[in-house]
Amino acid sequence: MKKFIALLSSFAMAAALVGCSAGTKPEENPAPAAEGVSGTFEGTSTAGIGGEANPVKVTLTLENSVIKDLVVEGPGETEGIGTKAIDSLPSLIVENNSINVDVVSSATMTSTAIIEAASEALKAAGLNPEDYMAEVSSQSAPVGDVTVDTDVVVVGAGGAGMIAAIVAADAGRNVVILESQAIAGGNSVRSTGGMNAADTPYEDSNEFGETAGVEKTLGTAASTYADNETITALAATVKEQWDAYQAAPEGYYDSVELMQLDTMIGGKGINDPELVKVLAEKSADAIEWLGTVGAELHNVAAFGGASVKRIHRPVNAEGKVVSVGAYVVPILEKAVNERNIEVRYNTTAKSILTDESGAAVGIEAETADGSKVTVNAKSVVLATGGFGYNLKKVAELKPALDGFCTTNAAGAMGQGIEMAEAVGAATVDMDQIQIHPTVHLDENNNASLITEGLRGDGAILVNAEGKRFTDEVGTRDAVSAAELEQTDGFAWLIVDQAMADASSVIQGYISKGFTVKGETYEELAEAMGVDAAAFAQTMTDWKAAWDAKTDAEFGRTSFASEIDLTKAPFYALTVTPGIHHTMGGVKINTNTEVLKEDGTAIPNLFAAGEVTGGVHGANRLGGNAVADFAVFGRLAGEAAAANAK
């Protein structure tokens, strides 16, 4: 058994390098005897994201000890990675009559507790696993070259890139989108938080209680700034406005120029002033269009480097928050697919197509079975992401982060900036990569993105010595620091029993067993490890400066109006910092147009997303990402619509 676990193992992380597809059925596949075992039978297995606190659980029927149907349930497995495991694999094995099938590119996990599960149930049938083992190509028959025309052609299946594709759908055009993985997604499925928006109406159901984030913000500008011109004038304005709001305050404070403020400083001031500037301005319409296709983002709550709740969260029906990625993905999923837009999966872009003038002219891409794709198309998009999963350039580019884990999909390689790049394109910040402070790391180094919401929601971290050490909501950037600095470079995630019973993501965790658990704080830091008497002095304190919304320490403003964290059971995670973000990438301009080393525009060529750089600077605020791919989709779907009339 543990040799065929070690083969599924293997199988399933040379599968993840190369994101494989789905296969099909192979000529020859030997079946068992004509006659042999029927019935249904089960297996489990916690190799999945849920863990042992939620089993992956397959529900397997054999007739003649051939497999006739195969059911899953993955309760802990992740919203629109893990359930396309789910989705696809029972079939391929059924029709395979074969286990040994590829897994699901980004799903690497729960594809291969979906196996080993299976394999069980067959053992549970007395089979051996061993002869249900038929190799399945990974491979579709090769189909011949094929070129397709269209108005527009996007690479990247992500939210920038679908976005793209549903707006210029929308304004009359043909879209090819072109997706080297299996699924939909790229890194925009994995965010956990939300998106920052200025100055939106779900802000100002909110009551405006804490005002030492502003404060704090304008004497960062004027103390480290003050040589900046950009954030010296955002901070004139900003402070015109909070003096003028302080003197009659009425409803919510956020503004635009606050949000440009913050993401300037969040971005040490390299970032560049116009796309911050489109970024902010445009960030309460995308909420609202994205509310035309089914997502809605309504919950406002605070986030590392805002001065002001601003981060904008999904919630399910019982009102608890959700993880903003697994909502949004298959939302735009089911835009695209309604507005019937071909979606290439498994096919790589290799290059951009030009012509004699140099402007661009379509995409040449290959499928997994080798078969070259041409498109032609008045305007190409490109949505393909960064790099952060392309482990060897992120440290040929900053060496102190060889080594460290990645929070990224599969796809995040940089294909779309070299492909730029070869047609002339400049790039912009491309060694600016961002560290996220909170990656937990199971047993078998599975790294898991832990939101930032946690602690914009109230969470604390702590050291090994059972201590508080930083300003929790901090930039990514500064709370990273903060933890290397610490014992063996990690931190614990305090929460209490009052905030996970507000957030299906927190219970997830829970549930998945990320956590360990306390009835008192003594009992926690038991649990953890740490020293019990300096953990309940931490929190004592914690709570002092709660009661106050002063904190003397560490100078942290933000502070949950309901979560003090005194509401037993407690809960702890360990978390490390990560690769996450590549800030780095194609420049364009505010329309979108994909920028040469001279400043001027590659004809019909526009970009939007992670591969483009110049929004986020030196350092991306959380919630902005998903700010990036809704503003700048949108604008690159109307300029690449309006470019192939």
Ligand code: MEZ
Contents of the next structure:
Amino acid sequence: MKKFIALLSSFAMAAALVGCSAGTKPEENPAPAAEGVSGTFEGTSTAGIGGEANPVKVTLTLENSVIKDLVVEGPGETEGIGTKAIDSLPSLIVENNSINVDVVSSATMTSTAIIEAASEALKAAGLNPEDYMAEVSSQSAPVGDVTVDTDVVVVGAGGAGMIAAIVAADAGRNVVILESQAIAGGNSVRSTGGMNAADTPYEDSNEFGETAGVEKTLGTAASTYADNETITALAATVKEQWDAYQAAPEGYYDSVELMQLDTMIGGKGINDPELVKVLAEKSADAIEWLGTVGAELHNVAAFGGASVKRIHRPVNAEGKVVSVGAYVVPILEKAVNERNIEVRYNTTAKSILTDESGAAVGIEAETADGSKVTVNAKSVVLATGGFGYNLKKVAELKPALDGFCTTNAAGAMGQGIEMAEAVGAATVDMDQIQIHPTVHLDENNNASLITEGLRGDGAILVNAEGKRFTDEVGTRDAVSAAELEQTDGFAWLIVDQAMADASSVIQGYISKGFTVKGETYEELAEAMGVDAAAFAQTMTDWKAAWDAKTDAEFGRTSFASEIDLTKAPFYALTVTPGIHHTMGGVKINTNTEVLKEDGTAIPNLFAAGEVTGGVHGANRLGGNAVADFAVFGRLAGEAAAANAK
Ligand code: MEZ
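Now that we've seen the form predicted on its own, could you pull up the form predicted together with the named molecule?
Next comes the full complex, this chain leading.
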């Protein structure tokens, strides 16, 4: 394959370009006219997320060498992220007759691919892309300093921020959202798996209960957390519920207390029990609320550290599971727009404004052109996310994570936490940083989260020797630690065609070229470069464990009901741990008020989502980030609205 090295050095590109691109001149294109070139020309680029399997294609229409139209096809680009670049760059290129446009931040790969493919199309037309380099910026011209007065200012247009804004607007308040990036979504749009919620009507629809999971959790509570009062009390309640359920096992067993117990054990017992209680108690209601804005999460599955199937996921029109973030975020954006909530993109909050008593009274922010935006507000909601993109801060707080890749969005720099600290907020658990065990690195070292849902749905992990090495549906800290102990600190994730048929998420991984494939276990082993006999034996042993619903070797208790990994062809992809979630952050109470060291609240200041600490303790369970932003985003919206009366 020809490697394409970026020649267009004057482009405003945030990412290095390494990919492959090609321009084609369709047969039917008219010959260049004497006064200029007219016609339709195509160019492709593999610099996008779709890579070689799904290159980005640009169809460019020229009239007398002037760009009149540009159509982009990018079937492999990420919904809600890359698609933002596909939506916004063509008009900029056409309006300015220039391909020297800024990349859309957070969607740098797709933007880069569009620019490259447009350049190739120009070359296919016999033109020199260097002639289409007039300086253009997607940022609006300097607007000058502005001051805005509102009831509620929300900092951050991720899940927590948009939900808080919607709820506050529905309570009759004027709301302004400030977002540092060019697009909404933050880390939320990258979230793949789903949302944990306890005791919902949708859990009933699953005929298969993970019965052994409850026993295992009760065992862990007794053996490891006998000294933890909260865990012991929750375990006693769960034991009673569980005994009653077993005496008359009807429907499905889950409970608010079991979700609390799982979350506390997942967090190694250091979570704030009151916040965990609220998370679990309000989770089912949050699922219903999401339904009212159009986001239906009704497919329920197993995830790491959950005793029962509890993660709620969206499905598409064909009934296939889709990524939760890419599904929910556009729906929230629509709800924000329908309420005429003002969203100021490319506007980075710099400080929280306070009055002489120390109460928050607004936000001072800066736009990309350096203009100052002052928002005076009765309530301030911080929903800026964590600091998982700030690798320097991560390494400072947890040196063992120096050099790890990250699944996080570019905005996750921790600026909200710093702003809150500057006005006296306390922080908790700042050194508790989660690595997610299944992150795929492509040939250019771009990191993509591979959802834990695959393991919950039946996938296994094998090492470079072709052998299983852990309970794949254990908590993230445990699976990551086991993976790092394997040869070269990575693993192969194995799925079969039955899984691929049921999940458009897996189909996305296949089409992005992440996987190798084999018609037999031996053929797959060869593609993976592992010992064929050892791998085939692993698969035979796994099938026996699956049939018996007992994993004597690693104690896995979650066996997907119909997936035994026997339907050819088989697929494997490499995975390694990457930074995923920062559990620490601003200290809040159950009303989402930001607290000082002495436990008193900073008046008018609220926070929700990954900017806060305490909910997840030392390790967040998969599916609890969406639960966190939905539950506490709503509470922050309600509290901020009530405060702004
Ligand atoms: O909550 C998460 O981080 C999550 C569900 C991730 C995933 O593996 O899909």
